[in-house]
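A single chain comes next, written as structure tokens; it is the form predicted on its own.
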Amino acid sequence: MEIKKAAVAGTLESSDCMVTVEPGDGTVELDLESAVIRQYGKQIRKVIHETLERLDVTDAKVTVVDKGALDCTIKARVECAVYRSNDIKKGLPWGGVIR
């Protein structure tokens, strides 16, 4: 799925995260900030990437701040995003594409 335009889905609330995609230069770029980076930032990354996969997403800037988000929250937010970047807001397939 192309990033058409800047889209954002999230909080900076307690257990949430704000991620930010925008269209990219030809690859995935991903900026992570996260309170808690040190013990989870590789699965943080790893959920984020895995997420893109699954939407077909090839071309990104991605955004990410982190604070203390569980998994399926990231993926939300992730799919969100990328949904609201290409203006899609009916026939959503929630929990269709996201394993």
The other form holds:
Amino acid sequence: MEIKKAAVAGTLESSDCMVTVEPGDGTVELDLESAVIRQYGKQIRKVIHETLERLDVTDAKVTVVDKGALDCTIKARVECAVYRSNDIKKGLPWGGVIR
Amino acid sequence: MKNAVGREIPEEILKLTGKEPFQGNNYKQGVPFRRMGPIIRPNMDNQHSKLVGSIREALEKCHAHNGMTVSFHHHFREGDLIVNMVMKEIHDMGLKNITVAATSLGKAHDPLVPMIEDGTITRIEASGVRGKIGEAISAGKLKGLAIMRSHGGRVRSLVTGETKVDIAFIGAPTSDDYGNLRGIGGKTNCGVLSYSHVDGDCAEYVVAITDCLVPFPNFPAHISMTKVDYVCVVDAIGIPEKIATGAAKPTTDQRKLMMAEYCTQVVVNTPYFKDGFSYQTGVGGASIASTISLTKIMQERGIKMGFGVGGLTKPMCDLLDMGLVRVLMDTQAFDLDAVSNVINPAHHRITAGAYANPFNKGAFVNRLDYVILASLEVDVHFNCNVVVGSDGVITGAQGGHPDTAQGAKCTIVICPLLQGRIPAICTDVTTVTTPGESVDIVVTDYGVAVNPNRPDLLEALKKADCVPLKTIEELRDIAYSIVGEPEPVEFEDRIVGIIEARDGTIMDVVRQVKPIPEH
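Next up, the form predicted in complex with the partner chain in place of the form predicted on its own?
Once more the chain from above appears, this time first in line as the rest of the complex follows.
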């Protein structure tokens, strides 16, 4: 999917994360800030990249501010931000690329 | 060399500190030592005045010098003004290489960080540190070592002479002009002066700082004129609303209430719950809720507590007012109700030494039946960590945790399985503060685990069928299944602090943290 415009999903509440996607410069650029970066930084990056790959996002600037969110939350926030950047609100592919 | 909790204590640290690795809780039982006495300058001239006009004058009269050790108490908690006031003066005098031997340091003392950076302060000894000082130590900014000791361990280090305090500064809510000090009666009250008692006994110079000078004699004195060299009157020694807040509102957090209920069930279904039992608890939401629900069961069954001890809160003072506890032994007042409750004749002040010093011929903690504690992390060996955050940064204090945990017959640690994404029940704690041999039961929101070295307690709880019993490994596995197994935090080689066991041996070391990895 293409990132058509900047979009945000999530909050800065504890156990949530805020994901911002913006049009990129030809690659995926990830900026991660996390309350648990020392213990879960690698895992969080992995989840974000896997989710983007599944959505076929190859060109985006992604900023994630994580407050200790679980993997399922991070996935959901990334998915939501990507679809919002495309203004897609209906007919989401539940069970397809959104799992 | 590996110590009794399996932690590697490097040879260089043993050499540098002259300490031994931790060898188990009762290693020093009955081992004789000589109490150290301080140098004293007597006062017999009836024309001599102890009053000094300023902190600077006090420092000069006490021969403040490079490399000296100064001490403070933390009864004013986050409202303390004394430490910053004195250290600023020491800094302005240009003194260097100072050891700050406080009973604890908190966020109120963030202004000390620049003094750590410029070499004014090069060593810290405290129960622990919170806020920016902890971050600074973990980042390697303190030139020397930070030594974290329990409340009982600190008293031991002073009476054995291991810590030699040159000047003790005792913030006193009231003082007369001859240094009789009380924790009450002034405008900045903290109730008790328990932590400073040993400083009065062991420091070479003792300076009382007060904002309320009262007529002689200020009696009964909590710390006597017989131990005080100088008295300095200042505008304010603390910020009252930050010293003790109103009693914490009983929690409505369902998770905490559930853990409180498990904890109460554990207490009432173990064999020490009978008339005359003794009890200590903390200030956390679950601890307070547990005391409240325990009160109901005590009333129903006609069981009274023999004594309650420790840092006290309103629910404990309520027990006294209701006649449900014979006496309270107070080392620290956590809320205003506890501060004002000290007028009750059955509410006794005790020194930190009487409370917890392992090198006494006996301390109150040794006579505890139950202690209810919290912990940042508990591992599958039942070791607890209350000082270093799961990210490796120093962020807490030992307090009386290791003292009461060793002393009590039944030590219960309440700990939610997860703190955000961080699993509080883990394979190995970041840093050991309290050894697993001291910890009997761990209460979480996902079940209760009993230390395998206490089959008697496990049997009692099985029979009562009152709480969901799990092994500690099962609890850890549940935690990891939800949040994933954390990666080990990466540290630099440099050791920035040591966690001292109660008896002065080394429980663990704290290393400098690596900078947060870049994107």
